[in-house]
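What follows is one chain in structure tokens, specifically the form predicted on its own.
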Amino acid sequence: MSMRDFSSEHFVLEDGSKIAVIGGGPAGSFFTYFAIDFAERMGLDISIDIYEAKDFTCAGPQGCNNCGGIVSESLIQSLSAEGVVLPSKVIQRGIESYTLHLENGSTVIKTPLEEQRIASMFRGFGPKGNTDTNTASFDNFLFGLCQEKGARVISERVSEAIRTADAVTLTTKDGNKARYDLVVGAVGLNGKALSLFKSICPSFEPPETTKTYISEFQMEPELIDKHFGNSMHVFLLNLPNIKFGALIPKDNYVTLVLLGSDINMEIACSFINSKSVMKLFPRGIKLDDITPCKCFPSINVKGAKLAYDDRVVLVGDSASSKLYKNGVGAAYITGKAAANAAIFNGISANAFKKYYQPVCSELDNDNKLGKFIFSVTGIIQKSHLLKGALLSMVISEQHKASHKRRMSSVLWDTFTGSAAYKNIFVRCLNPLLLVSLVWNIIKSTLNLIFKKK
């Protein structure tokens, strides 16, 4: 039995078939490069343009797709497996630790197998005014992969979307037009270009948003090094609308990100302005000062419905992606199960529905359980009592084998996308972790107790 589906065979990709993507970040970058992979397996012959505006070798807005700027264990080991290994340019900084805040107090969780494999980078050049050359885009160096692969850019924007039986025709804002077998949407949440896609995709319903907060502090290397060192501070403070905050160092930055739920300036700097967060910083210093850019990015939080037709697909976060974190990962997950079903499946809608659909349905469920364990963990913030016993055990924890550090390792791969939500969830779920938790609550408990006294 062949390994495409030949239930339209005018959906197939032949060669001489030309594929447009229309954005040039994470995923579809991934997209291109797994399909022109693919594609050679497969002994076919097609031809990609990737249709990009942003130049991430530019500074500031130009370059920068609103990332906060982690690449977890996890994904790291999935591309050096496909033969994408991260230069030294990329990587701003090795992570080797978390440092888990609360209003009680504050504890390191060492990474569980003691690898540094967690890389900060930055998705663009960097913030505004950044002139350091010796800085290199995480998105830059995956579009130059696809390029070497033998892909096309086109530095355009497109303007308009037409879909007929046998092909898709674009048109760019510069008059150019272009006929393709396959459109792939890696536009991310960009409002205007998912119109474009409901254009020529009509029962495609876009991802459910909600706006979060990036900033960048610029600091003096010797001084991010004292500060901050190699950690990833995470914090988990009693505070409206934020499931959780990170500062993330880089080489002479420190990146701020707040996840969750409709976040404006006055939440970010209720946040910033903690004691909690204060601490961090060398005293003295005027916060303002020192940040180039802010913004306050949308990220997906429900996954669009039906993100594909005949000869159109859409991946990423414009389709799906994982909850809170990891967006780069979905990317990967995203693009390449793309890439797989349109090569070896074909490009009907039906293909797209059988081989690429059940990937991304597979995230959706996975967010519900994501959603389920940042419900329990806004729980643990809001209660004084419940941080102090969730504080007494990670710290007891980073004593013990890295085996014995269930809980440490539960909210490692909660906060670093390592894992997805149902392991963590099942892992939660372990009897003597509970029994630890319980234990811990009745010592936090009874030291209240006596305090009162």
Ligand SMILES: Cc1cc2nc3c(=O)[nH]c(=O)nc-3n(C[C@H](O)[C@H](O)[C@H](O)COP(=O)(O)OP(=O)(O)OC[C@H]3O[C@@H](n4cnc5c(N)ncnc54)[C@H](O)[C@@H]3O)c2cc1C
The other form holds:
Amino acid sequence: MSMRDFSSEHFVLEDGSKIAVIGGGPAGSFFTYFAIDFAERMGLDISIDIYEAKDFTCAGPQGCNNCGGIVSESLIQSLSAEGVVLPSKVIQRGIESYTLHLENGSTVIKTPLEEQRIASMFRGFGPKGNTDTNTASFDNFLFGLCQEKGARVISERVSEAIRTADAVTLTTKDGNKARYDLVVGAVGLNGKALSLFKSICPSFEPPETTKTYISEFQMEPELIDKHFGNSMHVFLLNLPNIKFGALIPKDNYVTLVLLGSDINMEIACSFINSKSVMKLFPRGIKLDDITPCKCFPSINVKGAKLAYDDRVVLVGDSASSKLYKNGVGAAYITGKAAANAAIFNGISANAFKKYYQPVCSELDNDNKLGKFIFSVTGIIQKSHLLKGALLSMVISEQHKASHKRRMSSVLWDTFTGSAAYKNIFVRCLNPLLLVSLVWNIIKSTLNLIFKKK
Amino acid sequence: MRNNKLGRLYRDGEIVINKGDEGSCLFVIQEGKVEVFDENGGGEIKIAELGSGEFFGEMGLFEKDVRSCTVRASGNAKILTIDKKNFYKTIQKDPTLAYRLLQKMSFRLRELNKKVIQV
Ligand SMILES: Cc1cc2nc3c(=O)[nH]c(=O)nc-3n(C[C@H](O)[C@H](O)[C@H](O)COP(=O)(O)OP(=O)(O)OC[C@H]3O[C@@H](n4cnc5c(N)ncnc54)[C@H](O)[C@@H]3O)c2cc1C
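Moving from the form predicted on its own, what structure would you give for the form predicted in complex with the named molecule?
Next comes the full complex, this chain leading.
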């Protein structure tokens, strides 16, 4: 076994340093984009190879990174400030409101500034069988930005990673080998790929996951306009295992996302066949006939531990994400933070611990509050009375000035993932919101009593 | 028509920023163009034309003063607002987010210097 060199001056990137990014999803691309950007600013000449096994220009599973396809308000704002504008082919639809559906009714909540601040997109070239040439992949767009900056894309799967004295050597499935000064793991939640890191990052503990559900419904754009509009439809229904269901309109597809714990086909069917969901679709439509794709992808529900070592760092889903929401936004945060640490502070385990880990810890700690918030929505989901109170509160808020729509903005941020859970939690403690909630609970109780009588 | 651009739609000639108004946000053009005007001896002079991906209104982020120019859509334009509060909260956590803004402001200053020298 070769000896490792622990002196920190050996763990800095220099002119000619080579970086490998395994995985070209959002986390890998964001790392690459910012690492090259920061290096350019510092006058540092580095090269980056991105290894990606998928082809994002293909429709269906070959090009898809299984996602609901919402680009959150906060990510859109940050990308805009970075000068990255999503091209119109990537944006399937600008989302301007969300519609909250409960068993006892529905209500529309508009974006605070009445402008389209959220985008729906496809990660690859749309669902299986998609032929719409007006579709462009989000992941491929990010890939393109990296290539424009000078990154090299290697369309191969990495199958082995071995540490040597002053580098890490990667081997691809096709048997090609290359030596790197830094290896970035952006492999998502792929178990086999995560196990590659056992040898080069021995203390790393992979994230915990649970199974979710996604399916696509193909419909004419005019029908989608009529039945779903530019609104993300969010469901809080009293169904087992489902914490949150959403129908996300695209141009000629509607994406269904179910999040919760260990969702299977039976649970998914109970959701799809519920009255609140079926009433949204055109009457008589057979959903099975318009479903080209369905899958049960994993989602990160608890961040990884020690996702770094000398010359190795993991980003995005492979490290820490945002619970149930805005995983692409979290990939931006962790990818950029790791690039920042590597370029400005070095590539030793200590540098990543000091300058990268705090960003992951912040996401992990925020998720603890997120879990609490979702357990409260779980209680609301099960109570007809609380759902009635919530609905009447949100409906009555729609006539008020935007800064007074407290519950609506809390729900907006909870469901769109636009704000940190801590921020949402603090806003929930606002006395005016609590008074209004109690008042609406009393009103709903009285309503129920009178109805029974 | 496919609804695939973000922000708010401003029709041709519609005012996005009015000189003298109070402002507290930055604007990023998602699609289309805007023209920037200033007043000169009772008339208006066009001082810039900006296109997709460019931003304006940045002074409103840093100063409490009123808007220094008028900005109008030239043709239909889709424009996204970046709120001051959110922006500051984000750069508090990630100061590198301000790099591009600084770079652009430095570029605009350089252009202005050139114009002053020409005059
Ligand atoms: C049901 C569901 C709905 C979601 N909806 C949303 C949403 O609406 N909005 C949102 O922001 N987030 C959403 N997410 C979360 C989001 O999908 C993830 O957080 C995000 O994809 C993480 O990006 P990543 O780059 O870390 O990983 P990934 O997107 O998984 O990318 C990993 C990449 O690595 C490649 N790879 C893996 N192993 C290898 C290897 N050995 N060699 C080469 N390449 C390899 C893969 O092919 C893949 O392209 C959702 C997640 C789920 C499960």
